[in-house]
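As structure tokens, one chain now follows by itself in the form predicted alone.
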Amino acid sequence: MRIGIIGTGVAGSLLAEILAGDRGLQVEAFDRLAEGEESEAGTGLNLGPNALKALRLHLPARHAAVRRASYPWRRWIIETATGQRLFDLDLQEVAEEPGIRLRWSELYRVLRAPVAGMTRHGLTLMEVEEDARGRLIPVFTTPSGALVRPAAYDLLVACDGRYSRLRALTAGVPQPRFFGVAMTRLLVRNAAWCPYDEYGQWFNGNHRLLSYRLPGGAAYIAGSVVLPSPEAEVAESARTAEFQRLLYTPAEGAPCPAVAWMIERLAEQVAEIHWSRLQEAPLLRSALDGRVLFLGDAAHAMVPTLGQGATQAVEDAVIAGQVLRRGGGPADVAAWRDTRVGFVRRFSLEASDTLFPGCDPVAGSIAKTAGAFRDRLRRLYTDVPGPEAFAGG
């Protein structure tokens, strides 16, 4: 069986690695970026304990490598902008091991290293053709504009992200659902004076800051801005230092040291802030009668509240790898994954309640200390099957 993987982000790199040693499979991967171009990609991210469990069970060498490249994520706190503590959780009360926090560029480096020899870079997917046997031929362009048709594949796997070109070509562009909240992301490269370390969230009304330190002396800051309506775009007036200061400065009382530090960084680096809108896309696992498989954000882009986007891409990749190595296909991947993904998407959206107007973020955050929320976190962080679950497949 010949498999072509489009995109070598989280899901694509891990899938290629887990399939590489199977003699019955010919695997090739393609990425639109030039080799090394991703070295400064993105900002920061946290991978949940369930991603680390998936790697530990299925790709232990990769588990060790990402641990070495990251800081552990052991604790989750929620406070008001003035410093009132609302929620404080040791993750190992609900998980088997800590999560991690690191820069996107470091995660890409660690995940792509084992599959560098089977990846072709600098190729942008343009079309998908079909040969006389019904196999799929991806058509790429090079930076010079030349067309490349590398081979015909029995299966193409879309690992090219939320705006997947392969999904658009084979199943149409998905219609996203927006929620009336804009999200901001900022990397602070010099965070020597950052007054906190672990994963924290701070609320000023429904506007939330989320932040944590990263390896290399950096810190990641994510913000949220309530929009006038679900479909509203981000106004230019929001992209100013003054707006950022007002957004997170409490009307009564002084901001706590953590929030004060973040406000200054946001104002100083306002031109570097990356903006997006809170959204999710419909779950779709396959197309073209099972000749195309969707993984990660290409299959199920979700809201980022529980940090499960990249984490679910990890789970997708290792489970799909086990299924494909045993002769299964997209329908079998769906059987293993889609109920789980549905739970994670619903839970992530429900956990976003404190970002929405009409919800009291103080009461909503305190409610997350209850047993029901912790029970679902435990399910989220531990319900990952190991290779032995596929032994009879």
Ligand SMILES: Cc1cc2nc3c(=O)[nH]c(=O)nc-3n(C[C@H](O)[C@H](O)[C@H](O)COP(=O)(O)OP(=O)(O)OC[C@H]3O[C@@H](n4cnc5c(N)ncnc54)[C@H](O)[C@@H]3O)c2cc1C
Contents of the next structure:
Amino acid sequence: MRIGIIGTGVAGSLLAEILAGDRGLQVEAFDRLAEGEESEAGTGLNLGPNALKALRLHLPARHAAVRRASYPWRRWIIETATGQRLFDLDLQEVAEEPGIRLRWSELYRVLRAPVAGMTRHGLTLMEVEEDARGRLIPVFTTPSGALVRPAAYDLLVACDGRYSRLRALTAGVPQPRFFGVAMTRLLVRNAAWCPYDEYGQWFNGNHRLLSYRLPGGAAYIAGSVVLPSPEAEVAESARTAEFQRLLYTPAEGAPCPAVAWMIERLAEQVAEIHWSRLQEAPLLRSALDGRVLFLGDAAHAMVPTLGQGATQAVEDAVIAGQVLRRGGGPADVAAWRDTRVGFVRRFSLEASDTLFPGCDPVAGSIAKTAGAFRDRLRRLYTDVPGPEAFAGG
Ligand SMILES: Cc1cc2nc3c(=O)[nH]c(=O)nc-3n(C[C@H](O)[C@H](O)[C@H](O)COP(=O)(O)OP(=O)(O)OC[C@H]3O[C@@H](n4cnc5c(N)ncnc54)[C@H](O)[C@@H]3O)c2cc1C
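Previous: the form predicted alone; requested now: the form predicted together with the ligand:
Whole complex next, starting from this chain.
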């Protein structure tokens, strides 16, 4: 069976690695980036303990490599902008191992290295054609504009992210659902004086800062900003230092040291802030009668509230890898994954309640200390099958 993987981000790199060396499969991967190039890879992310469990069970060498490139994510606190503690969780109360926090560039470097030899770089997917036997031929363009048709594939796997060209070509462009919240991301390269370390969230009304330190003396600051309506775009007036200060400075009382430090960094580096809108796309696992399989964001872009986008791309890749190695196809991947993905998407959205006007962030954060939320976190962080679960299939 010949498999073409489109995109070597999180899902594509891991899928290529797990399928490499399987004698029954001929696997090639493609990415629009040149080898070593990083796109939008400057900021940080946290991967949940469930991503680490998936790697530990299925790709132990990759587990060790991402641990080396990262800091552990052991603790999660929530406070008001004045420093009133609302929530404090030791992740190992609900998980089997810590999560991680690291630079995007480091994650991509560690995941792409083992599959560089089987990846063709600098090829952007444009079209999909079909041969007389119904096999799919991806058509790529090179940076110089030449068209490349590498081969015909029995299965194409879409790992090309949130704006998947393969999904658009084979199943139409998914209609995103917007929630009236803008997200900001900023990398602070010199965080020597940062007054905190681990993952924290700080609320000023429904506007929220999220931050943690990263390897290399850096820190990541993410903001959530309420927009005037669900479909509203981010106004130009929001992209100023004054606006950032206003968002997170409490009306009563002084900001706590963590928030004061973040406000200064946001104001200083306002031109570097990356903006996006909170959104999700409908789940789709396959197209063209099972000749196309969707993984990661191409299948199920979700709200980033619980840090599960890349985390679920990891789970998708290792489980799809086990299924394909045993002769299964997209329907089997759907059977293993889609109920779980549905749960993760619902939970991520419900956990976003405190970002929306009308929800009291103090009461909403305190409610997350209750057993029901912890039980669901435990399910989120631990419910990952190991390779033995696939042995009979
Ligand atoms: C604000 C924000 C914060 C986030 N924070 C977190 C977090 O803390 N933790 C977390 O787990 N997730 C987080 N996410 C989600 C995360 O970014 C994605 O879910 C994750 O990157 C999806 O992985 P993927 O493998 O599907 O796609 P990607 O990692 O996006 O990889 C796609 C690959 O496809 C390639 N590609 C794209 N188009 C083409 C084409 N036409 N031809 C060839 N190649 C192509 C790209 O170059 C890239 O290599 C966040 C998202 C947002 C918006």
